[in-house]
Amino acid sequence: MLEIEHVTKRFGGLLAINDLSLTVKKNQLLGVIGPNGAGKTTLLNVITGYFRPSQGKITFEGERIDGKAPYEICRLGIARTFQVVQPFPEMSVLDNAMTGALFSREGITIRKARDRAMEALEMVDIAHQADVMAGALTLGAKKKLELARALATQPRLLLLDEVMAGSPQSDIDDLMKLLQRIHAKGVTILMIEHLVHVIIALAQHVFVLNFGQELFQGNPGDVISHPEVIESYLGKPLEALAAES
């Protein structure tokens, strides 16, 4: 579905991301984790549009996109959210998911878009908020209100930045379920997430990233279990550190 091949971004003297190539597959929920400043968020704002690589390409069901604006790419299928969710505070709920449906779609009628934005709240759960202004939402309902905005642009694939970052357990458990459920609906997922429990639960396969390059890839167990990612987090493997002890 989505191929990334060789791409690099540099911002100045600076290499974010270097020669890296990735794919995502139809159906597919891959997670993608690296530690502090590995490139990840880097990493969604090429894809999205928001950065153009300085080398490499990227196509998305064939089309090429580097180079697009983000809201063509967004029109082409990809949805994102954020880390630091940012609602319209004085907006509606509804409002705010709705306007997620207007611009994914040119012409489209605000009846069409009421009702995109009504099946977005109901699948994250927050369809009973819908006439609440979303700056009295607590962090929890304003992330899932970020879920409904993207969701409400019907993405074939949709790229997550951190959705479970600053949550209490509770919340990261129910946002679990719901990452489960809209998978189950046929939507692909690429997911950032620092919390590494929650991508071993949820990815089928997993992509570690490190000072912008791959580091390895496999599936979960393969990957939690590698001694170079396990380096990348703790800084030595652990029998490293008790054989200098």
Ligand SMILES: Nc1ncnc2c1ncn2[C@@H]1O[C@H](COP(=O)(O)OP(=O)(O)OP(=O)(O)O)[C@@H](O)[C@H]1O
Second form
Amino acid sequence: MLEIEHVTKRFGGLLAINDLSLTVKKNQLLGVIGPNGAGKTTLLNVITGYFRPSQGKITFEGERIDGKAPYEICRLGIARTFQVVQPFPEMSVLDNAMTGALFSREGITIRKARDRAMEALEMVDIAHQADVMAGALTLGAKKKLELARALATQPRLLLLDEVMAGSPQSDIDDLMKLLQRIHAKGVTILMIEHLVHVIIALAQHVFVLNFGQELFQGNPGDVISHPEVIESYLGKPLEALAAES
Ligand SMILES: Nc1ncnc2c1ncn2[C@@H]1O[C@H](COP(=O)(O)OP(=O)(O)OP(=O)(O)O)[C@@H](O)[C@H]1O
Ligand SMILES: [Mg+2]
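Can I have the other form now, the form predicted together with the named molecule, not the form predicted alone?
First the chain shown before, then all remaining chains and molecules of the complex.
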């Protein structure tokens, strides 16, 4: 579905993404992990047109998308959330979610956009806060709003940048179930997450990024027993990491 081929993203002398190739298959739930600064967010930024890759090629459902503008890529069916939440703080929760719906289709009516936005807010369980100013939400609720705004675009590929980190455990359990529901509806998901136990529980395939390059990829069981992954990233056994979070 998404094909990233030999993509490099340079910031001056820094190679944030270094000759990276990665395939996301249709209906996959792919987890991406890696240490701080590995290039995970930059990867989402080049997929979504926020940055143009310095080199390489990205195709979505057979169509070349590197070089396209973010709104064009969104209209093709790719939505994302932001690691540092980006609500419009002076707008209501409903209006925030509506921006996703309005942005995603040319000529969509306000009524239709409102319906899609409400549906998305219901899915993430913040519909009861529809009239609240987004700036007044807790961080956990702002993370859910990020997800709702992305869902309101009705994506076929959903890119998640740490939607769970910083949320209380009760929200994490809810969000895990929600992502499984979204995935079961046929949405392909690429999720970046620091909470390794969440990735292990949800993902079918895990890609480990380190210094902008692939360190390893495989099924969750192979990843957590891979010596280099443990050394460079996990640092300690998974049980210890799960106990911390
Ligand atoms: N706009 C930018 N300008 C310059 N350097 C950047 C920019 N964005 C990212 N970088 C650098 O690129 C590297 C990769 O950053 P990125 O944010 O992609 O890492 P990450 O894997 O998402 O890290 P984290 O786990 O902390 O979110 C880092 O060294 C970062 O400082
Ligand atoms: Mg990041």
